[in-house]
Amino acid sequence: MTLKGLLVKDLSVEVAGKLILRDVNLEVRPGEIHAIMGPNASGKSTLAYTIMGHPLYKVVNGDIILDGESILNLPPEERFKRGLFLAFQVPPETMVKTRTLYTYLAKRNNISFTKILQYIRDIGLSEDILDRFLNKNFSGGEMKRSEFIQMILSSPRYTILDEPDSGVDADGILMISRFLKQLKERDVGVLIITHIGRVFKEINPDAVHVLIGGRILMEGGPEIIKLIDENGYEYLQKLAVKR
């Protein structure tokens, strides 16, 4: 039987001949939401290219498995069409008819136009969105937004978040809330990547793994966001050397 989730095993990461990652582990399973959480260039971004197979990104140890196979070899369009989906922390501008997108992703998963007009309402989007090139002029609200609706117009089974709460205001903070409950009700995995907890007032992770150095230094629950909130970073790296 195919073990469903995906998992980061070892998994060790260089950048331009730098280690940024070093034997990371951790595993999302569907209907979990994970939060990965650490500092500014802590590796958090890294993580999620890496992942995503962005070639910049050599893995020199370790696996990610998707579902019971091996993705590592893998191109990006090949681990999207299996289900992996990536929105980044600041999205490329595109020349690019947001229509043309949005209809593209709604063909291959049988969505209606009309069940496309009804997101771009829900999340509070005006319609004149889709005769915009993707991202040109957006802001970072409507940029998040319309990741937001690319990633449900794509269905997939795991979800990478980079920072999905930069650039986003308090009703964003609440959108994101919303979508992260729908997708947990729909059993997507999810693995969001913050260095605040702002985004998780309305909703608890599964899971938090503190990645600081590259290393996760420590996991928990909800309680590790606090401590966080609380004490920041420095204190978290005391207490994982004292453990």
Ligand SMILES: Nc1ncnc2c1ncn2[C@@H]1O[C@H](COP(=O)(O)OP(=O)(O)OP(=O)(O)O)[C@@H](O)[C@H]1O
The other form holds:
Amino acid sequence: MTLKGLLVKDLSVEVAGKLILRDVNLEVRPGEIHAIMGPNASGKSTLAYTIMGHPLYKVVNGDIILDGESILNLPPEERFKRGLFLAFQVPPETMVKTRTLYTYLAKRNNISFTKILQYIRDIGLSEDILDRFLNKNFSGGEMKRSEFIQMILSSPRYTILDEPDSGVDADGILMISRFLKQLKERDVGVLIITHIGRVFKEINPDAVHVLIGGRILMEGGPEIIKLIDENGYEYLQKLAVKR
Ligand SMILES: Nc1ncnc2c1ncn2[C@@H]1O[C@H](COP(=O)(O)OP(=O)(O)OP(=O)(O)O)[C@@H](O)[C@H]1O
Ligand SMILES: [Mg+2]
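Right, the form predicted on its own is done, so what does the form predicted together with this ligand look like?
Then the entire complex follows, led off by the chain already shown.
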């Protein structure tokens, strides 16, 4: 029997000829919420892109295993088909009509158009985004909310959320918190990159990993979030070195 989960094993990654991630290990089981925290430029988005298979991010060592099978040689769309989803930190502007993508994703999971409209309303977006180009001139919050709709319509088994909370208003943060709870209840494995502890208002993460300088320097439970909020990363770094 293969053990279910998204496993990142001894992962080292190079971007533009520079080593960014070093020996990263992670294991996200279905229904678990893992938080990745870390200072700017520490490699968090690099990890997200690498798991999803972005061609610019070169794996120089290690493996990424999805439900017992290596996905390293699979292109992003194949990883998506196997149940992986990535909500971008900065979603790219596209020339695709939002309606086209939403209906494509919904069809794969037998989700009706009426249901799409309901999701759009529930998430606090206006229906007119359907007739706009995806992410073009969307406000910061609209982009983030739209990423959530894409995630719901994709029904992923493992989802990576790269700072879903950045630039989102107070209601949006609460909404994300409720989403995390629902994802856990539906047995989805969640890897959330965040700087904001408030997204865990409704539910605590099962684990927190602190990424500094491309390495995971500290791991533990929600208590780490408080430690970061109160003392910052430099303090944590010193603490980790002493250990
Ligand atoms: N495509 C790229 N080309 C060149 N350098 C890159 C590329 N992608 C990432 N980097 C570099 O890799 C480092 C890590 O970037 P990354 O985006 O992973 O950081 P991050 O932890 O997500 O930061 P933030 O909290 O600011 O989002 C940075 O120094 C960044 O400039
Ligand atoms: Mg980032």
